[in-house]
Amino acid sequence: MIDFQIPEETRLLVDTVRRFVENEVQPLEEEMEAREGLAPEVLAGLKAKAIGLGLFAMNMPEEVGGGGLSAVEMCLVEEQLGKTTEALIRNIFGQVYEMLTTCRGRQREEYLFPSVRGERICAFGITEPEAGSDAASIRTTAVRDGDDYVLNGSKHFISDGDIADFAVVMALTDPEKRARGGITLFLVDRDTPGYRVGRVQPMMGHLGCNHAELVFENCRVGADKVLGEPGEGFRLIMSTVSRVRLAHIGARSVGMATRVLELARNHAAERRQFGQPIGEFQMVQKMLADMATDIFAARMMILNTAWELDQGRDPRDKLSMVKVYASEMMNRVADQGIQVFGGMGWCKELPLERVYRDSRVLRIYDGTSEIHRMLIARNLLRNGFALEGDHV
């Protein structure tokens, strides 16, 4: 027997950021949107007010200070964030990074505790300009040099990357080795010598949530920054990155398209053109059945899979296709939700316009819908199609 029930522990949880998010943070998105920002008091009171009702770095363990949630429990949650932008999230939720959780002795008062009590501000460089889908192919180096390393080149597309107190860096510790050994992570804070933050880089959507480049320029580091050990950042980002994927892409994906698809079915049921509801319309009720069905077969995805890395599995094939559908799924409902409006939907009055241009990203970043597709595929031309067996 397979049980779909939710704790209730979990459903109250999932609740109160619902209701935080509605009554709280939606408010505030016109503002956000307008401005590209808000005032920093505005945001801190509502960071503060998350951080008491203990909403902050929900996905860190409790060892450390977090939430302690499940991959389960954190997409519930991710779900209810979704219904609300990017940068608010980032602004009031916080963007904790897992891999944090590696740091050791000294890098724990400094980096990691801070980061998981909302004091600090951390950026994660990876991007550059010859290095997207392709981690590996980075050109940033590190050079060790006595006790220390010497940082060179240069990131792009990075998230808080103008505000951040310090960046996780990834770079090449030996070029020849590159993915299998040869990539290493440092803790660089903002006010190292030969680290700058470059331009600004507007995006199409996310206003609000600033992406900037950063650059290295004979930044010397002391081996005591390196996050993990020398030689295995690349290693330690992809045991990282799932829950990323499944939560802040998937379910984030889901609550935002659950939000579009109820603007959409009220509107249907309102608006009327030609004596009746243009929900009593068969291609409106077309739109609307392709929504729904879309959303929930999303969401199946993502909480199947949630439960196989609670268990202490390795989806990495369902993560991938997770990424693909959930992100196109997203891009498929926000266009409809603006076809069921018509006109409406195309202004700025609603935020069907915003999720429009935020839900286009989400084909890209942490690997474009192509590169998982080819994950996909590999792996099936080498071990077959696999989803039976003694576990759903």
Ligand SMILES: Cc1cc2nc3c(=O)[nH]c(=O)nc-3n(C[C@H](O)[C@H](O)[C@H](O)COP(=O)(O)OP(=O)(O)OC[C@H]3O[C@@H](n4cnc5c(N)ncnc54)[C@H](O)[C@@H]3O)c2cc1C
Given for the second form:
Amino acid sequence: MIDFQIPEETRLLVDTVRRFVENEVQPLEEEMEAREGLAPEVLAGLKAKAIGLGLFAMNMPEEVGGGGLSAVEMCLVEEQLGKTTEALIRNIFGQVYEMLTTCRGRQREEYLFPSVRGERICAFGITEPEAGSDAASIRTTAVRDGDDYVLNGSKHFISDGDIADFAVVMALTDPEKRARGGITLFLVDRDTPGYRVGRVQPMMGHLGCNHAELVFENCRVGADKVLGEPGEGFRLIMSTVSRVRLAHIGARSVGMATRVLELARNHAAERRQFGQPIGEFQMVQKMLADMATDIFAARMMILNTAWELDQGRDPRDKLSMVKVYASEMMNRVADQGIQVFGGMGWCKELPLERVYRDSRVLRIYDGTSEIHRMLIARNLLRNGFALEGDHV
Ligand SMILES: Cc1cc2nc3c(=O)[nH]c(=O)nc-3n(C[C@H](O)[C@H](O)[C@H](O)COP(=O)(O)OP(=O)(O)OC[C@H]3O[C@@H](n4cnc5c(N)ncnc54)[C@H](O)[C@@H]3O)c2cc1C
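Given the form predicted on its own, corresponding form predicted in complex with the ligand:
Below: every chain and molecule of the assembly, starting with the one above.
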């Protein structure tokens, strides 16, 4: 039996998040954009409030202090978070990487628990100037020296790289093996000698949240800083990105697109030209209808894939399809939203031009549209088309 009902408890949680975002977070968007940041005490106050309401690190398991939400619940919550900006989400609700659950022994006290409590910020360093889509071609090395590893290399575009207290850094421990057992993840504290934050890289959007270079020069860390098993870093990353793709990219896109559609719908009803509301013109109606249809399609793909994850399946192809479809849907909706508003859509007095800029990166990070299409096609050619995730 297929049951699309959302349990009352989940509905209440989603409603709490929705009200928090609408009443407390959205009013800060303009200032965050204009100043590319907010007074630290304002952000700290809201973060404390989110923590108090149990709205921080909701993606993390309950046993480590997180919200323990299922993938479906997480997507429904992320739809609400998506209705505000990336910078505000990161600062208030936290971006705790699920791979930290791999922490063992003392690592749990030093990295996992403080991150879940919102006391420490983690950056995640994979990408390098010479290694983007082809992540396994990284040049950063970690050479074993007695009980230590010595890291050399640099990363770029690292979100929150400038403010992170520590970084999970992907490095080569066996250049011959690379993705097949030669890549290791390290937990590196910001104050480790040889760890340096390089330039903050100016970006088109996400104002108020920075992306920076990280540089490692003879940066020495103990073997106890290996996250997971030595050589297993690539596999570990691949096994923990599912919910990021689904919730952060997919569900947030649905939330933001829904906000754009609401604005467009209201405008189409109120704005009059040629003596009538523009919503009575069929070409404007087409834009509204296409936006609604696109959002619905993405939402169904996301919730179905989330459900499969909750069943313990491995819907890899669907995750790639969600990544492609939701990110491109968001770009189409942002574009149409602006078109419905005409000149006002392009004006900074409305959030639409920001949404348009911020949406663009969704097709680039966490695997570009081209890379995900390649993965979908490769599996399709090899194994045929299976929508129940049973060939992956
Ligand atoms: C705002 C922002 C935040 C980011 N945050 C982080 C972060 O926190 N941590 C981190 O590690 N990284 C981060 N990244 C990096 C991001 O993951 C990469 O930008 C992304 O993987 C693409 O790599 P690239 O930019 O080097 O592009 P490239 O890999 O150089 O790709 C350039 C073009 O070539 C195409 N292409 C490449 N290979 C193929 C192929 N095989 N087939 C077809 N087309 C192909 C691509 O699709 C793209 O169109 C961030 C990036 C941005 C912009």
